[in-house]
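As a starting point, one isolated chain is supplied in structure tokens, in the form predicted on its own.
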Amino acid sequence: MSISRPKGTMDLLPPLARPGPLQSQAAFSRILHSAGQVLNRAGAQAIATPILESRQLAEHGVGQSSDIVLKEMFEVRYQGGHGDLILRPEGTASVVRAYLENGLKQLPAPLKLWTSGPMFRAENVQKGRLRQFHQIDYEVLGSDQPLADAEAIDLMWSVVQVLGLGQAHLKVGSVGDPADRERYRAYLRELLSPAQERLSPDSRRRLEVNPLRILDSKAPADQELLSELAPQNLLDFLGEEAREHLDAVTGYLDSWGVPYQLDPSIVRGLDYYQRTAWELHHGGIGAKSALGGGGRYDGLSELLGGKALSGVGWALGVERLLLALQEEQSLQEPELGSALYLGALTEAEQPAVLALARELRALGTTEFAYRPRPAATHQREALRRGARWLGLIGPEERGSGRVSLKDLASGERWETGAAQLAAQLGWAAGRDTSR
């Protein structure tokens, strides 16, 4: 018998599996590295949640009403449970509960957090879409200032400029106030009640639980009648506080030269949201081009039963990145690393080798074959591991206290004194040079 992942997920492979890649474990680290050196060089602090969490925490976090609640969670089902655990399918609403639950209030504010992990949503797999997936989340609580709504989306340009990405694209628009919505969601009522019967089923829910969901419905009827009927936008509807939180936005990522078209059709897909959102796409990896998004969601701490709290951050798909970085052929095949490879000749060798091994490790990656074998054997095993250098003990060596050496990169050859070795390699006492 043989059992296979489940659908939806993925495995991420080592460098030595060769692997394609959307399954390279080498690319997947690159990305959060990235990532994490931009968060944290703008003084983010990072978390991490689990990721198992309440069901309530997504019906008054993400909203009952939208399809995450509706149709893609994965409950967890164990001994004496009722359904009332879940696998997170975001994480901004687990970030804010962290905050609420252990008190982080009490540190100075604004606080920047980043995390990243594994999300789940039982959706249709297709690409850049799976049932297990990866983000990173950055979120700012105890600031209402649209300067930190300009930060954040500057930060999440600045990570996908570090990975070299010349064809992401930025869309900022805003989904107003409270109020705003609400006259936004009756004009939408008034417009389409009376073609409600050419909705689908979900959007003729939608029409009277929350009628801006309909706008992301990729139903083709909804999508037909939308085209038809042109509703205005929901950037008409703003009042004058949140155009001008807008305003001073898009003022802030003007002087700064951050590139972005003004995009009047964003709507985003989960109930916190409010003022100032904004979503990130690369072209390149299909119709679903979505790379991330973000916005503000000041009302999210009352939603969670918490006191009111400011707050505004983004996510950004680790797997959808690594799609647009193959589309740009920007992920590098692994080459040989900074790894030593050390063998004996006979068996004599051996425990001189095994120790010279265990004292090297503390300065760099240091691998050793496990038996002595003909010096030709070990350089094919030192190469199919990706080492940059071999290194080799016979009965000539272990006399004089030695070791031959091998440049495998440009196959220079030369002896060098045991002790003397990690200077040979340019590795210095203190520095890990692992790759």
The other form holds:
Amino acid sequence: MSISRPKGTMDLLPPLARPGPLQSQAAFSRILHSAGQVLNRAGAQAIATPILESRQLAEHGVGQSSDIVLKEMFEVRYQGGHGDLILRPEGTASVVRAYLENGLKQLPAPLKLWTSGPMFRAENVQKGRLRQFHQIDYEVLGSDQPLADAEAIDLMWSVVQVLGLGQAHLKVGSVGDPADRERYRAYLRELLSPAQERLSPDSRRRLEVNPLRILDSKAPADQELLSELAPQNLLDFLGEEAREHLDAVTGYLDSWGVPYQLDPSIVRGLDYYQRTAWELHHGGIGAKSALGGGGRYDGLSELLGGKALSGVGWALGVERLLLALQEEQSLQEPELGSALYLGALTEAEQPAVLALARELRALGTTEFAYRPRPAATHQREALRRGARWLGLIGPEERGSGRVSLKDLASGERWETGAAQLAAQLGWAAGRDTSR
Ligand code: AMP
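Having gone through the form predicted on its own, I am curious about the other one (the form predicted in complex with ligand AMP); can you provide its structure?
Everything in the complex follows now, all chains and molecules, and the chain you saw is the first one.
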């Protein structure tokens, strides 16, 4: 019997397996670390929310007419369960729920939060589209200022700059205020109703509830009709306030030199967006080219039963970033070589090896052989494990309290006192220089 992982999920492998970038745990961690550093330096506070959430949160937060809720939700079955729990499909609703539930409005506003973790959507699996994927989420709560939107976009852009992605590009637009969208919906209904029998069954249903979604539809029938009718864009329907907001956001981006393209066609898939909406794309990763997306969601808190609360934020897809890094070949090979491998030549030296290894681990990566072996065997094993240094203790060294050390990169050998070893490897006390 062989059991494999569920479709649309991935295993991330250790450096020693020399995985390609897409499957590299080291590369994955580096992305999270880099993003975290950008966000922490902007004053964002890290937060974590559960992977299990209530179905209600997704229904109210993401929206009942969304594909995510209608078709892609992972429901959790458990002893005594009543379909009330799901695996979260995205992070924003959870962060806002946590903010409301834990009284974080007591904290200074605007409050910048960030989080990361797995999200789940039962999608058709293809390149760049998984069922369990990971997002980095950044959210600013408690500000309706365009500066909050502009800073959020700038931070998203900074993350891809720090990762060294040269082929990313931003598309910025606006989905308007609720009244603007209502006017636009009425326009779409009027435009599409006469041809409704040509729409896909899903879109025919959406015509009344939420015709905006038809613009997002992947069904060929819908796409054909839309390209024929060429509807006007939502940007043409913006009221004065939403227009001023958008102009202010793009004004900041212009003044900071953050490159973007104004895109009138951006309609974010989730119900809760208002005003600014944007996407970050990459030219080299195929049809699923979005690295991330974001927007303002001033109405979300009320949808979740809270008081009015302004919010703006974004999510980056970690696997898409890995794809993009692979495409641009800007992933450095995971570093293996800075560890020390210690071995004893006979049983009598094994306790000294173990004691030394335990001490050195405070300063750098130290492995030891579980059994005494001849020097050549230890060396082979050290190389297989990607160690940089080999330290051997045999009967002679034990007598003199020394270690025989070899730099496996240069072949240079020397003897050193156990106490001086760390300094010789450049491992300073109190600082782990091994990684
Ligand atoms: P969304 O929450 O749909 O706005 O998605 C934000 C980002 O998450 C997207 O731009 C992708 O990078 C990533 N993402 C969304 N869905 C998936 C998926 N099924 N597989 C992999 N990445 C995804």
